[in-house]
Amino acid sequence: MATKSNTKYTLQRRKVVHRILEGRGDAAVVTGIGNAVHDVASANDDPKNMYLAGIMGGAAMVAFGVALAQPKRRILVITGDGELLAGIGSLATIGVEQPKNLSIIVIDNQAYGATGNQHTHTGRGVDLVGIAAASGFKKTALITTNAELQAELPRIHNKPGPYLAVVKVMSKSSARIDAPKDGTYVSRRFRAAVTGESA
């Protein structure tokens, strides 16, 4: 599938993430590395946020494990196109296992923003929505406008999954946020908030 240059996209990544998280309710959120951490933390440093600041390609599979362990809780992944591409095989596993409570949101700026904005494969035609659909995801979406985002919010938060949306955004990143960097602290805080057990 040919894709448009990201200079034609007008959505701003941080505004998109904030809009999604406004309706998160009791959902747990797992982020990819880089900008996803800062975008989610800038909305609210919630104890139910799991920042995977040092794991490239692991966000979807970590969230998949949490979704299996917490089947009554919605699990959201907020990640970037480069991060998901590094763990693209995760979509096949998720598609086979069909966790109903898992939504994956890919903020696609078609660039590796953390390392100098080198182009990712999505800017050269790789179709993450198509890969997810072919892997058996119940619902997929390509979002390029605010109206499309608004229409997808109920599916992101409430409809049976697995669900994947790719949100095409401008390549410009927002300011970095001082999110917690101690992985042990973040993981123990997340576990306690999601399970109700002390770490």
Given for the second form:
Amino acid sequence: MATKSNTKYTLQRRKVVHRILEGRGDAAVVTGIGNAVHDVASANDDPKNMYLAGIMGGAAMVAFGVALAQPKRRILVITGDGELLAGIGSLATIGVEQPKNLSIIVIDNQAYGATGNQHTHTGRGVDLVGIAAASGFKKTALITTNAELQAELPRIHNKPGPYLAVVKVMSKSSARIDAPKDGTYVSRRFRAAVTGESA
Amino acid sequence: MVSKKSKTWHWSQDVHQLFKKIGIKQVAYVPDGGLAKLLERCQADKSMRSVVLTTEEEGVAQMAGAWLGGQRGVLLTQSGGVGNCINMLSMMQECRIPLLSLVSMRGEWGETFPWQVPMGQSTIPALEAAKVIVHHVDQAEKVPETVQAAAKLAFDANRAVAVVISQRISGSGSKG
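Can I have the other form now, the form predicted together with its partner chain, not the form predicted on its own?
Full complex below, order starting with the chain above.
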């Protein structure tokens, strides 16, 4: 499969993430490893953010576990294409289980941004939207413009899922914004904010 | 104390009742013959959500999410799936999130199928390398009390714990 350049994409990842998180309400957010951590932390270091700075491929299933435990709350995954590819079977599991309150947003720069922008499969023909749709996701979307992003916001935040959107973005990374790194701190802060209980 | 059990008794009865008693709400698994009776009981129980995984590591991540969202879960896997879980287990260690898992062994007591032996023999060292506390049990009567002890260590002391159930109990793959 020929490599497709992503220079045609004009959306900036950080602006996209900030636009989505503006309307999060009481949603809980689980990030994937890499730039997604910085994108989410730069919007607001909300206690209901679980920054996964490891376990590549695990973000969707961590969020799925939260979604089952918190059925009345929206759970958003903000992750990258490389991270989701590492846990691609999760889409099949989530498609079967149909959690209505789970939305997965893939910030797709078609590259492993944290390790030097090496190509991922999404720039070489692998279609994550198609895989999610074929796995039984209720709604899916490919987003390449601000207008398309705007139109999808109600589905991201409110409509029954499971939902997955791939947002094609420029390959340029934004500045690193350090999120709290200590796992015990971030996880207990998240759990207390989401459940109202201390661990 | 090991009580006298009837001939029809199977450890899965008591373990399923224990799951109910301690409030297990999410049961994640990749199927295995050694766990089949327990899986059937859990699937039939509407008070817990049974989730079939494509690979065991999904279940480790799901269990972390369950705890983050305020529920208790259990991961059920054959020993062959333990190797798939190693990187995901770094979340339990870094975040000190509870994990209760039951691992049914292959490649161990009386195994006749050679391809099961490598992962079977690596299972306990791999779990321990990932800082999972291992409770090995090789008598059916002792499975329930072992799971009960593991659940306390997991959910009350916030530790990752695996109950490793010997092939001596299931007899899977040991009949040639």
